[in-house]
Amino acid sequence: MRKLFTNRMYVLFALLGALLIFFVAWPLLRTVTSSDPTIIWETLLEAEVRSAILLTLYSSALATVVAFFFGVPLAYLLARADFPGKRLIEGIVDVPIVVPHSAAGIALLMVFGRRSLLGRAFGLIGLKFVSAAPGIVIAMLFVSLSFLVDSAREGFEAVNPRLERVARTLGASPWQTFWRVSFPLAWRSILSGMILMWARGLSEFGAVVILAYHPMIAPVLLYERFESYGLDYARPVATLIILICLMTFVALRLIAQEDRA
């Protein structure tokens, strides 16, 4: 700490960083403190609000689970294997980060809409995506899977390949090597990626509002109340969303920290 204040460069960097932190923290704090706790509690008791919040948490968690089963194997291949088109695949994984999410919603609607080939095929088994919870899940999955895949890939790349080769020479199969050596050593990065993906899914709006406006998740409900009734009516919902996201995100970060310890 003493070194921080005796080095002029550190002092300058600390001031610049403090301004950025203030830029992030002040709007959140202002929103949370501007609402009457009684009104916030009454808002939480509304069935529509509770349903939207629970649907948001559940859909993002389900999208994260799906990404885990499909994304972790892909991340391992990207970390360990060299093959034609590898850079292209890495680019495709990262594309959802830069594509406007409203455009992502349109793209998903073209593929999973009622008139599309996949939409009709899933409709035969009673599964629909437009104006339905599965649509919310695939929208969250699309826009946030990059966080999990990239973090898992970095975790596997940090594992020394010599450890895997030693395990193989001792008689372990590829499956055993993956589950007993590679996966445990990369687990911290995988968990961090899951947390980031889940948190990113909670805030998704653009893709969801196009593909599945109803049933409403929390960001869509907030938008509808702001558009229909104004700031005063939307502020308690915004406060609830901020508080829930902060508490769950901090809790998951603490769990990840304990896992590292």
Given for the second form:
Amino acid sequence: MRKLFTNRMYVLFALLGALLIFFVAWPLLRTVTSSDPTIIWETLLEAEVRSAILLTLYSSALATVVAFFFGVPLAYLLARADFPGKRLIEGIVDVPIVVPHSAAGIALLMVFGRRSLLGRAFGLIGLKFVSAAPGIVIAMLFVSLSFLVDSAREGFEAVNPRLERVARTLGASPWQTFWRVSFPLAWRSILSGMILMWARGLSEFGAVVILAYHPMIAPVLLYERFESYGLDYARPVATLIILICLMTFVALRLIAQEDRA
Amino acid sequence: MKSSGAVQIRDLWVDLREFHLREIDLDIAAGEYFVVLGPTGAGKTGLLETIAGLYQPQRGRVLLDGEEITHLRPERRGIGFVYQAYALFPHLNVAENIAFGLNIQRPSGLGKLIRRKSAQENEVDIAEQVDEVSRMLAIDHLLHRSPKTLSGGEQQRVALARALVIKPRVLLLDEPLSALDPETRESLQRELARVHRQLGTTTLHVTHDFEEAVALGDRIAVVNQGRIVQVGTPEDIFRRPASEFVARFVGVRNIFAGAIAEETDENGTGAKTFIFEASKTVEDQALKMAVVTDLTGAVQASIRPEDIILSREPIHSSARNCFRGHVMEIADRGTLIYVTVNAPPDFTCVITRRSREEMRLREGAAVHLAFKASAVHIF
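Having displayed the form predicted on its own, please output the structure of the form predicted in complex with the partner chain.
Full assembly next; the chain just shown is listed first.
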């Protein structure tokens, strides 16, 4: 790797890049530092705030688990198998990234709403989505599953197919080959996809707010406080959310990195 | 001698994007070291992968010890496979790599819980087998290393150990020496020969290197563009190539087009003469040489460079063919020197460094060539 300031081009590029980084870091830092720690502590003690944060963390984790069970097999097929319509499937996996999330919320409401077929079917087993935690989970799942599937697919693509073939000649069935060779070798990519997905799920607002304003997740609570009471009341909640997300994100990144070493 | 199997391949056709195979017929005897020789892209790897069951043929059958295995799943075949680029599992250490096949065969899950003691015994048993095979291949000091930290030669030994430890009926080697530096290649080549002598496992070895094929193979099949073009002992293929492709591929340099003519000498005995096509227009008469063959008409002739005697003086020997010419080119290949002499046509001969010095050979020098009629291979 080259040193940063070896020529003028590098200096210019570094300057331009620094502005962008500043643009991200400064507002975050400003929000975090402008709140009085005692006020943040008091905010954290509010039951409403705590339950909103826990609900956010928990719902996103659940969405990630669901995507893991359905998405990892799909990612493996996309990496290994050839089939008609593969391109289409790959496109559909990425569509949630480009659809406005409020529109995604409306789309989910159409299918999982109270009067829809699926909504009624799930209602029979006591699962309701509108204004309920399961609605939050499917909203988060919808908008963030692309990250997990894409990352897992890249992980599987990086596994040399010859390793799987050798495993077969050594007596391993397709299942054994998957669990002993393909999955462990792609695990890092899958894990980083899960982290990315989970983090993306935490920050979801648009799709969730349409399916389930209540129970409130942290971003919705923040929005409500801002709308009803103004910036001063919203800021401590924002600070808390940013801090929690940052800490968890950094912690998970470190875990993934340790795995790499 | 243990666990060696005879392989028969009958009219095998395989079509895949990367390669295709056409009417492959092979009979490999139990315990034989069989080499498939061919240029890159001839479908050699595909042939091995089809025998291992990793690809399904469009047509044809694969038999192992007389039993049809064409549609048997790869994990049931007991066929060991070693790839050119080693294909070691990067998430496992050397010992775990070698034990992979043994661990698969071990009862797992519920069976393990019920018969706990026998599982432990199994573990000891696996460790012993890993130990034994790694001592045989001199990698027992590497067992706890990660494959990433090993040299190419060491990695290939591990890959070989991993394939051998399951006591395969057939061992398939896909260009096992091609990724190695010359020194390591030579030592591993000797190792392959030794392991084969010791275990007697039927071995099918794929390579593009003729010298490797000659050094190791009991028999060789030459493959080109998905077809087998010749099967025979190394001597057969070296001395009597079946086609121009084989001749060029195995490094025969003097290949000439021409025709066979029958001449009767003063004693009334018939002798065959090869008339060079290229020389028809040259000077007074057609250039020709005495040959021994049953063929007639338009043919090709080849002479191995090492069968030609090169001298500054006219040669008086029993060799029936003598030519006079000029040195066109001297190519220094280290221990051997290739000399191109224009008679015409151009002959390539090989001499040692020492005889070059003794003859004080320079480009443009006048020289004499001689070779026996029997040294000319007509095909």
